[in-house]
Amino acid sequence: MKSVLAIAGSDPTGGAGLQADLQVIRHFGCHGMGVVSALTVQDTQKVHSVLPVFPSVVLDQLRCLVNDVQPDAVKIGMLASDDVVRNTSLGLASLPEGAPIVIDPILFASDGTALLERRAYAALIELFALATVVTPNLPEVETLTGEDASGRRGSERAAARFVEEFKSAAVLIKGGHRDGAPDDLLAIRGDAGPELHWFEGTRIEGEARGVHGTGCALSSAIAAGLAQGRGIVEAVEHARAFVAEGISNAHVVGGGAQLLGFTTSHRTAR
């Protein structure tokens, strides 16, 4: 069985963060491991407060774990502070060479609460150079690049910055915040410029109330696919189908956003 390490914040609702990552990783037939980077006080309606884990403890968790078990892929989510970002980078040096790294650059919660210190943005961008793929949503893209990514041309300009200036091997710009069809853009670094793949998206009935944890699920699903030997395009396609199905089967557990509904149709024995 392949193993995937998730480095992420804790979400007590289980709908996002480390708890959701581990559910998704297991759903794809992989063994999930977790390093906690932050604690949150939240429910399905909002994030009430955020407490980063001591940076040295994040580093100790990583070094201790990887010294014993070397993951086949890594998913990185919420990191909360600049010191946690830097210690995560130090810890990644212990990874086996070539292990895929998926970074979901979480800057804000859905309710607008900051989940990463503003002063940490530069350190996060430096971390992108280690990434197999970065998976920002449109607000995160626009915050980090300064580009208007609402249209296709703007998304393509922003994608070029991720792979050429930020040095990520690939970027998947998620279009869920886009007006109209929520198309996603995958850009892969190439010798002649970024190789672009547009994936058509459709709005799914029931999204109006909001569905919590879609970005976490998508990045974890991609990491699991890469761990199992899928190519980046195939891993993204498989993960997008999984999240779309999860949105279609979303369910209510509290007074706020819905949570993804997991099924068994995307389980794989690879």
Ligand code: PLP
Contents of the next structure:
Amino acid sequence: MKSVLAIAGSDPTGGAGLQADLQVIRHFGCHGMGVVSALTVQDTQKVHSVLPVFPSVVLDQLRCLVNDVQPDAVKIGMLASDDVVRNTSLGLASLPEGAPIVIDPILFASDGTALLERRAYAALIELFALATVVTPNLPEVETLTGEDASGRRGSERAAARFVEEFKSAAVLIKGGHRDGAPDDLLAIRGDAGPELHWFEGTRIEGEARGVHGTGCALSSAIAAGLAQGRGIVEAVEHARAFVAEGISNAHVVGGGAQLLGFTTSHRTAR
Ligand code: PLP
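Could you give the coordinates for the form predicted in complex with the named molecule, as opposed to the form predicted on its own above?
Entire complex below, previous chain first.
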């Protein structure tokens, strides 16, 4: 069985963050490991507060774990503070060479709460050079690049910045916040410029209250696919189908956002 390490914040609802990552990784037939980077106080309605973990403890968790168990892939989610980003970066040096790294550059929760402090953006961008793929949504792309990425051209320009300037091997710009069709753009670094793949999205009519944790689930599903030996395009396709199904089967657990519903049709055990 392949092992996937999630470095992520705690979401007590289980809908996002580390708790969701571990459920998704398990769903894909991998063993999930978790390094906690931050605590949140939240329910399905809002994030009430955020507390980064003591930065050196993030590094200690990583070094201690990786000394013993070598993950086949890593997913990085909420990092909360500049010091946690920097200690995560130090900890990644102890990873086995070639282990794929998926970075979900979480800046804000859906309710607008900052999940990463502003002064950490530069260190987060530096971390992208280690990534197999970075999975920003449109607001994250626009905040980090300053580009208007709402149209196709703008997204392609911003994607080029991620692979050429920020040096990530690939970027998946999630289109859920687009006005029109929520198409996603995958750009893979290539010698003759980025190789572009547009994935058509269909808006799934769900509850007006929204579905929590889709970005966390998508990046964990991609990491699990990469751990199992899928190529980047195939891992992204598979993860998108998994999340689309999860949104269609979303369920109510509290008074706020719905949580993804997992069915068995995308379960794999390579
Ligand atoms: N809490 C944690 C720990 C997260 O990692 C995330 C992910 O973005 C959120 C909350 C916010 O999730 P959402 O934006 O889906 O509400």
